[in-house]
Each structure stands twice: as C-alpha cells, then as structure tokens.
Amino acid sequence: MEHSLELERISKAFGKTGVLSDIDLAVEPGEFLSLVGPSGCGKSTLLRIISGLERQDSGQVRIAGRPVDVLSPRARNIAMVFQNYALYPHMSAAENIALPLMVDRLSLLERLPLIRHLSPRRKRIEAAISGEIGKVAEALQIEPLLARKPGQLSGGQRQRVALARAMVRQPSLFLMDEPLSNLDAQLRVHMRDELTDLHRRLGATFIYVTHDQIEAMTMSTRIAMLDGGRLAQIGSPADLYERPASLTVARFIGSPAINILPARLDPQGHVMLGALPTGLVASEGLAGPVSLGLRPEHIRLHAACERAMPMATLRRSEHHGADRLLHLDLTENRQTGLIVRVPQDETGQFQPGETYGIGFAPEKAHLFGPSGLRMATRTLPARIGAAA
C-alpha cells in the first residue's frame, strides 16, 4: 500500500551537539527518495525519527497524513533495512522473514515452543505465513535458500533476505539504511539494478540513505541533500546535477567531481578568469571574489588558441574505459586543478607536459557567490574563451 511521508520541522540534538535543524520533507506515495549527504550530516538519524526508533526534539512526522509521533516503530507499520541487515543467525532465512508475522499474528503464550503442537490456531496461522513467505522469496528469487542460516548465504543473499523480511509485512513506507554497503563493487552495481526493479514493481515508497551520490543517482526518483543537518537542496537527479544550489551541492554530485575555479566580478558584474571574460554575467551581486564550477565534460581543450582563453599544462590521463580524465593545472594558478574528460578516441591528441587551451559555453557554467549560494547568471552574444 503506497503512503505519503510528511516531515515538518523536525530538530535534533544529541546534548549540546545539533544533530538535524528545522527539516521540512513532503515524500509522495510511490517515490524513491535518497537521503545524501557527507558523513554527520544526520541523514541516519533523520531515518531512525522516521522509523520512531529515535525521537525528534521538534516537529512532527505525518504518515498517510495521520500523526504518528506518539506511535511505536511497530504501530507505525514500517520497514527498515539496516546496513548490517540484522539477520538472527541462530534461524534459518525462512524463519527470519517469518519473525516479524509470528510477533504480530502470535500471543506471547502462543509463541512458546511447547504451544507448537498444541494449538490449531497457530497452525493455521504459520501454514497462511508460510504461504507469504513463499510468495515473497519467489519474487525474490530466493526460495532455495530459505532453510540456510545466514552463516550460510552471501552478502548479496543476505541483502535479499532483509529485504524479504521487510516485504512480507507489507508496510506503509521501506526505510533503507546504506544497505549496500558492506557489499563489494560489483554486488552493490547487480543491487541497485535489483532494487530499482523491486520499487517498480511494488510500486512502494522507498526512503533509502547513502554516502554513494552514484548510487543516489541512478536509483531515486528525487534527492534530499542534507548538509550540516540541514536540507541543502531537493529534486531530480538532474536538477541537482545541472542546477546545484550551493557549492557543498556541487561538490558532492558528480563523478569525477565538478571543477571549482577561483574567479571574480567586475564592477559590471562580468564573470573573470585572471584578466580574460568568461562570457558569464551575474544577474545581481557585488564586485569581487565568486567561484566558477566546470563539470569535466563540459570542458574542451584547445591546442592552438585563435583567441583569449585560459591556459592549463596537462599533467596525466586516467583510462576510463570509453573515457579519459585529463588532469592540468592552471598556467596563472598552479595551485588550481582541473579534470576534463574526453573519449577515449580523442585522447591521442592530448600529451603530458604540454599546455592547452581551456574552453566552455557559459551557459554551462555554475557560479556560486562568497555564501556560496548558487548565482543567477545569463551570457553575452560573444562568448570569449567559449568552447567552439
């Protein structure tokens, strides 16, 4: 049953240390929100308030539009997969799915193992949950593996059984806590694909924690970056790849991470490289120091320069597969420098030691302001220093 989440609000401090500030986050019925961010951002403890394993300072968390505050992880039918899947090992994968039914649908007497064969309800009612679990493990192609104990299955079997676990109560809201990460890399590439799948066919609301901004990318629906316990910025994927923010958004999205280049306004509000325009004009904001960022593909080389343009000395190239990332340096600061990434098939023309031309259309181009706050920005008809 698909829910909406509603998050108004919400703060939290561990002492006098704050965790989270005054979050508002309105998830839709069917969504696949990530929560990213860098490590103490507070995403995890934004996910256990969620959950009600942790309780907020402030605010409030709506379920289906109902309160559920005041409600115990149990009542607020949810389901939590948790980076190190919390698995029994003593019970067999098919009795860890089970668990959660037996607790639920089982009286505290009904659940001792000398009631077993005692009593016909709970027969009735471990036949109807067997019958559940072999639905679910099917949908998961996991049924061979039901009667192992975790001791027995691999990372990516384990991954599936938590999931399983969680599916089979069928619940309002699946909360995932960096769930692939104890799994090597090519594991977590097959689980995202595994779990993108699984939220298509649910059609379930999925709120999923990482640190892997790749894994944010290629799975959500939308991205809540969190930033020193605070919302830095909600969209699609793409939004915050083409129209990041903030600086600590651009940073984060992208891989190879995106280039951040010193630059400055003059007085009439040009955008400047050194002395060279960059075709670039801020919309509002005063003269002096801004920050320019380039993603890697957007930049083009030059080896003969017809015109001004910035200058950068290639220092080396990493393969990449159908890709090569450059690495130069600034001629004018050394101190600053720039990934660019070419096919592979161009790379020949590109050698260590010798210095190139540096050019972009500055419509694609993000300025960011001494808050590094994003800047409203249009470009001039001449596009000096522009990539042709």
Partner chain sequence: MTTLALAPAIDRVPRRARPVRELLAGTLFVVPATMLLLAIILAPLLCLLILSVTDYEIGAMQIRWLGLANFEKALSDPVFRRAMGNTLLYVALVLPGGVFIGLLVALLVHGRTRSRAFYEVAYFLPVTATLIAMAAVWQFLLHPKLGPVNGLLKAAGFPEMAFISEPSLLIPTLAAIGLWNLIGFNMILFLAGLTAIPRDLYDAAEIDGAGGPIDRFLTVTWPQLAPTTMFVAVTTSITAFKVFDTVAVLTRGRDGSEVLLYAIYLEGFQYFKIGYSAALTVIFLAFMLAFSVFQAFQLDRKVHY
Second form
Amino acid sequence: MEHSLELERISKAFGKTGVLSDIDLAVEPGEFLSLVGPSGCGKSTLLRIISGLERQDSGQVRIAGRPVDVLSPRARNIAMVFQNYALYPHMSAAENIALPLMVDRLSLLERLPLIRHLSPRRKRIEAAISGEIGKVAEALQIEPLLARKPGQLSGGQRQRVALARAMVRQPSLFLMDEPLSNLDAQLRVHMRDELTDLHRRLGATFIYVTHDQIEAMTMSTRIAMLDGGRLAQIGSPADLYERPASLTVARFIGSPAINILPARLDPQGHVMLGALPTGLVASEGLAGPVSLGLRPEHIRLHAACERAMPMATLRRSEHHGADRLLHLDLTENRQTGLIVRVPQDETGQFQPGETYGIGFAPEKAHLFGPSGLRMATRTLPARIGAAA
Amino acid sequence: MTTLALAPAIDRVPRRARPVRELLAGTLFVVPATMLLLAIILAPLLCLLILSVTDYEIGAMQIRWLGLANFEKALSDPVFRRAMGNTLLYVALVLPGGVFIGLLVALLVHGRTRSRAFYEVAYFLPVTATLIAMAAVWQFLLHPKLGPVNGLLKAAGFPEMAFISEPSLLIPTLAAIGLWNLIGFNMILFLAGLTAIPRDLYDAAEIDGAGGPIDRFLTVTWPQLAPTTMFVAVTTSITAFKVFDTVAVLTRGRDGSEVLLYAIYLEGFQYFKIGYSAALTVIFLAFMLAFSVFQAFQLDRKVHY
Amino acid sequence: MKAVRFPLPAGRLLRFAGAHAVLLVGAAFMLLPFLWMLLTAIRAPDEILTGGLNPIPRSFHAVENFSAAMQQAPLLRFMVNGVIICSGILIIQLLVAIPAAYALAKLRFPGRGLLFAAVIGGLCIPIQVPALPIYLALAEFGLLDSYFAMMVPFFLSVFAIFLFRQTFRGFPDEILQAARVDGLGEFEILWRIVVPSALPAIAAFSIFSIVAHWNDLYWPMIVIQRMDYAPPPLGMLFFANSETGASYGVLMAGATIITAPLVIVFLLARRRFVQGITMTGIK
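Now show the form predicted in complex with the partner chain, given that the preceding structure was the form predicted on its own.
And the full complex, kicking off with our chain again.
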C-alpha cells in the first residue's frame, strides 16, 4: 500500500536563515501524525510546504504516491485547519463551508457577482452543495449555527465550522496548524477527544502541528519531533517517552519534565553520579561528562539508606490529585533540582527539610552523550541504589 | 450607639473623595474647549441660521426677516443651480475615480517589495504639495500654446484643447487635478487596510481553491476592505464637495466652473450679501450632514462582523 | 535523489511586469507637474514661449528666475507667516484638546455626555460653515488682517479631541489609580504619564494639522487683505495674479519655493508622515 504522504529531503531557508534541512518522512494512510517541537523549530513551515502554501527550496513532496511539488494547494486534495480558523468573516458558516465546493464545481464566471445568475446549472449545483453541507454539519452538530457569521460564534463553534470546511471536500489528507491553541483549557481537552474521534470515524490521514506535547501524546498514532529544522525523532508516543533519541526530545516530552543529572563516564564506561556508580554501563563512548535522564516516576526516595546513594533534600511537596510532586535539591550539586512523582498514599513519610537517598532502576534511566544524543547502555547485575 | 452613628460617615468619606476630585479636574480640563466650542462653532452656527432668514448686508441700515425667501431665491437662481450641478458633477467624477484608482494603485503597490517606497513617495507627493501652487503649475501644463500637454496632443495629431477656457471642459479638468491631489491619500488608507487583512484568510482561500487573483479579491480582499472603502468614499466625497482652491486659481469661478463654496465665497465675502450667503452655507451644510449621516448609517451596518 | 528547484513561473513574471507598467504610467502622471515645475523654473523666458516638449533646458536660467521670484513677492515672508500660523494653531490646539480629551476619556463630570455629543457633531462641520459669522465678529472688533484672525477659528480642533480621546481611552486605568495612590494630581497624571504614552498620536495629529493649515487657502483669503500677513497659499495667489502669466519661469520658481518645505519634510520623514496621515485618516 502506498504512503499517504512522503517527504524526501525537504529543505527550506528564508533568506540566509535555514528553517528546515533534509526532512524525510513517510506517513501511512489513516495515521494521526503530530509534528511537535519548540516554537521556531520549523514545524509550521513544514506543514505549509506539505499544503503547497510555501515552496520548499529542494526535496520532494508526494501525496498518495504522486509528486505534488508543482501543484497548487487546491490540486493536492488536502484540507487545512488554521490556528485562528481563518473563517471568512463576511460569510455565514454555511457559506464558509460551501466555498471549497463552489470553487470546485462552478466556473469562475458562475461565481462572479451578477454574472453568476446567468448560469442555468448554478441553482442545481448549489442545491447539491447545500445537501452536502447539511451532512457535514450534522456530523459535527453545528446545524443550528449554519446561518450565523463567524463573529457570532464562540471559539469552539468556530473550530467546528473550520473543521466542517476542511471535511466537506473529503480530502485524503487533513493538515492542522495548532487548531486548539486558541481555546480555553477545558474546551481544549474536550476538542482533543472530538478530534481523535473524528479521525477514527473518517479514517483519513491527519498531520497535526502542535507545540503542546500533551496534545501530541494523547492524540497521535505517531509523533515526529523537529528541533532546529531537523527531524529529532519519529515514533509512537511510547517510543518518544520511553526511548527519547536525544536530550531535546527527552526534555520536550513528558510533564513534569524529565530530570537531567550531570554524570560522568569512567574509563571502563561505568556511569558515575559524583563518586557513586549507578549500575549503568555505556556500550561505547569516551570517558567524560554525560547526562543522565530520569523520569519523575522512576525515582524512589529512601529514608534510611544502608548503601551509598546520592542524597537530596526535600524542599517542597505539591499536591497533584492522585500524585504528589516532590521538589528536591541534590546535596552534591545544589544547582540541580529534582522532581519526583509519588502516589498520594505514599507521601506521608516525606517531610520538607529532610534528606533522602535517591534510588532508581538503571534500566529506566536514559543516558545522553556530550552531543545530546542517546547512548546505548547495559546494566550491571549488581544494582546500586535500586530499591530492594 | 456612637459607633453606629459614626459608621455611615466613615463609609461616606472615601466614597466621595474621588468623585469630587474628578469633578473638579474634569470640569477644569474642559473649560477652554467648551468655551471655544461655544465661540467658534455653536454660536456662529446659530448666527448663521438666523442670518440665513434675513436680508442682512454689511453696511445696511436695517435688517428684514425674509423667512425662507433666501432659500427660494437660491434654489431658483440659475447661477447657484449651476454651482450645485457643477459640484455634483465634480463629486460624481472624483468620488468613483478617487476610490477605484486609489484602490487599484494600493493593490498594485501592496505586492511590491523593493519598489514599494518609490511608488509610495511618487503617489503621495501631490498630497503634501500646496495645491494652490500646484494649480498654477497645472495652469501652465494645460496652457493652450505653452503647455506640454497640448504640445503632446498636437504632436500626436489631435486638435489643441482649451482645458481651462472651454466651459464644458472646466469641471472635468478640475476633477482631474482633484484626483491627482487625493489619489495618494486614498492609496495610503487602502494600503493600511490591506496590511490589516490577516494572512490566514489568503492561505485559507488558497487551500479552498480560491487562489487565483480574481477569487482572492472577491473572497478576501474586497469584503475585508469594506469598512476602509466606506471611509475612503465618505472622506473623498466631502473633500470633493469642498472644491475651492483650484477654482480660485484656475478659473475664478467663471462660466462653467461655478461651485458651491466659490458661490458662497463670492456672495458673502465679495458682494457682502451676508444673509443670502448664509442661506447658501446652510444648503452646503445640509449636503455635508447628509453624507455624514450616510456614513454613520453605513458604518453601523458594517459593525456586525 | 537530486534536488528539485523551482523557477519563477511565467504567469508571476507577467503579473510583475504588468503591475510595474501600470504603476509607472501612473507615477509619471503624478510626478509630471513637479518635474515640469522644476524644469520651467530653470528655463529662459524665450525658451518657455517658443515652447515645445524638449524637457532639457537649452540655457540655464535658474538664478535669474529664482531671484526674480524672491524680488517680486516676499516669498520668505509668506513662509515665515506660514510657520507662525501653523505653530500658533498647533500649540493652542494641543493645549486645549489634550486636557479635554483626557477628561472625556477618563474623568466623570457633569455634562460629559453632552460635550462629547457636541464634539461628534462638530466633526461634521467644516470651517466654511461658521466662516461668515466669525468673519463678521472679527470685522466688528477690527481684528481682520492679523495673525490672530487667521488662527482663531482653528484653536479648537474637535477632531483632535476625538482622536486623543480614542487614544487615551486605551490607557490602562490601573496605572492612573496607582498614580493617584502615589499622590499625583490629575494635571500631573496627564502631563507626566498619559501624554508621553500618547506621543505617536500627538505626532500624527501634528503632522495632519500642519499640512492642513499650511495649505489652507479659504480662510486666509477671507480675512487677509494685506500681503504682509499672507500665508504661503494666499501669497501664491497674489503672486500668480500679479504676474498674469507673462513670465512662467518666475511663477514656477515661486511655486517651487512655496511647495518645497512640506515636500522636503515629507521626503525626510516619510514613514512618520505616512503613519500620521494614516492614523488620523483611519480613526
């Protein structure tokens, strides 16, 4: 089966600033692929290149196996939902939704003011179009809103109208540029749900740009993370969370953010936290500074420690519903804060001001080299600092 | 008991402190403006209305009330009727020309990048120029014997045109100079309007297949510019109604170029028929107010989006 | 995989050329009077009379034409008059309008609604309407033929009040409250806090006001008979009449001198100028 979308070595620069370099990407039909990354990483530019609103400097875009580089957005059979919805303010919701179909089925003359009344087939086509609008509106439950103008709609309603305008042409590829970022927090969660649901019902391919890693994690089948115009990692949400390919990915995915501790490789490849071995061994790489990544839920605090462990002092404890987040300062290195996630019922034993030992399972730790890339590791049988 | 009696007083002091201060400052701040408003606008307006129903002339011994006789006289006076007709013709030429040429130039200039500054300067220069001096230049440009315009016409084999002496050509000539003077202003207003159109809408139009120049214009540009267009139309028509400078220099209001303001000027300040001139001014004001009301009405209709 | 590069499409090139063609023809029409004014101002009289379309003057006569223009009419005097009138009008307009606009925007006092309604109404009344009664009053008090007569109808700019009120309304109330808590009087709040934040609007209005009154002909024509009070446009009118077209070279030299100041200011401060006109035009 051919790919729904393929990008081959896409590069783009604005003037002298490179925005994207050598992006390769293949998306299967029916996927929900999120493009994530910090602002300025090039994700919106990439989406605009896929849509045809922007031309790449080099490389090729293929949609359903067909190169589309010379095609206009209209000929690419895609639809796009914009961050501010970009609804035409002087048209009613129904007119907004109808526009792509009108352009598609009526000639330019048949759309011009006054002259259009001369066309004998216009009435018939418009009737067919309004039937289709009705169906889309029903699917999105916006039928009562069709006569209103965008100015009379709430943010969530505008969002749905923008979706309807995208859906009505039945494109194979939906492009979405941070469509939820203008909604308030509660509505955003709700729309996340609706979008996932819509994706499942339509079976179409979604390319979804967001800077919000939670959106990407909760909705996507796969995530492509861009960093500085390059593809940092692509994989399922679990891949990115459990095996981040670089420090940037590790820091971007997950909330609260991953803890990054400065560590060292000794000449034998053992990962050392200060003077203490961690039980983690790098498969390759030179002796020198490295970074150790630990998710907050993978750290165990020990009150009484018989073995040598890195120590940290509890500064503050935050209530987060089912969990509690503990903020600690490393004794060895006071600049490095540490966040530990603990289930609510285990928190009673931890008191601010007390010092605790830091333990973790080495196989849950992530090791990053000086360049920020992930390093392959193995664990020693004798575990140091791990919970019994 | 004492505490109860004191409570309202304590309550009242902070609540009143600010309004008193505000009231004083506010009143003080608007005194000069209010006095000038009365002296320069309201009182003269009242005087004007009163004068317009009298036969007052400077130096006259007595004033008679004429009722609406001045207005009747004005509306039946062939010279003033010509002035009204000429002014309306002038507006009819300058209004659509000023709006559509201004829009066309703005649309073309908006797409330029490196040459934009040059075109902005070129088209805006006439706005800053003193019209009265430039009218003298136009007079020379259009001179039947010495001017380059007729020189060009003759070189191209056309007969020479008496732009500023042939009565039927006067208003079109004045309108052309009026357009020359205000197109740059309208262009700048339209450019500001164009800059304010969100890029997203053009992107959406392109995605929806309405990416061609005509579709873009009809789907996004024209509807988005509607408020600007309305504003430009109203300012242009008011400027056109006030045509005076070019008439004063080029034709001195002679046959074929009578316009409202020049008629008012002649009757009031040259012949000193104050009462009659006041009536003409009231008619002129009625035209302006009609347009202002029209503007308010139109703007009101645009508010809904 | 070899890189794909995209040339400029032919359609785009055609549109580019078409736009420039239209714009250049238009620009020529806009600039022709300026060009011809300058060329004629440096031509010899006989060459002007024999006419022709030759744009390049055969003999250079600039010094003679400009000095003749300066001798025939006190052009410098007109300019000085223009500066006096424009600055006088502007200063009083600002002094009157700024406090009033602030009061209308931020203070509560009796009659506020009425005053604002009067301001809005005043926007619809051009100077030509109250001209007659004001003229009669000035004549009555023997004030015609003076700078005061030329300036007085413009001391109040309802437009300035309206524009500044809109600007001041956007000023955050919290800052005003904070200043009041800090013990500043309303007058100090206005001049020390509100006015500096509204400088762009004030600059915009100033440009608008100067352009309008430097170029105004109607009112000076009514109240000024003596040439030594004439502002540039009226001076130009005297000048043009006195010449009766015999020497167009001198007339054009005079027109050049009269037109030059605003054009130069515009060319020097183009961005500000355009911004000012736009801001006052749109609001």
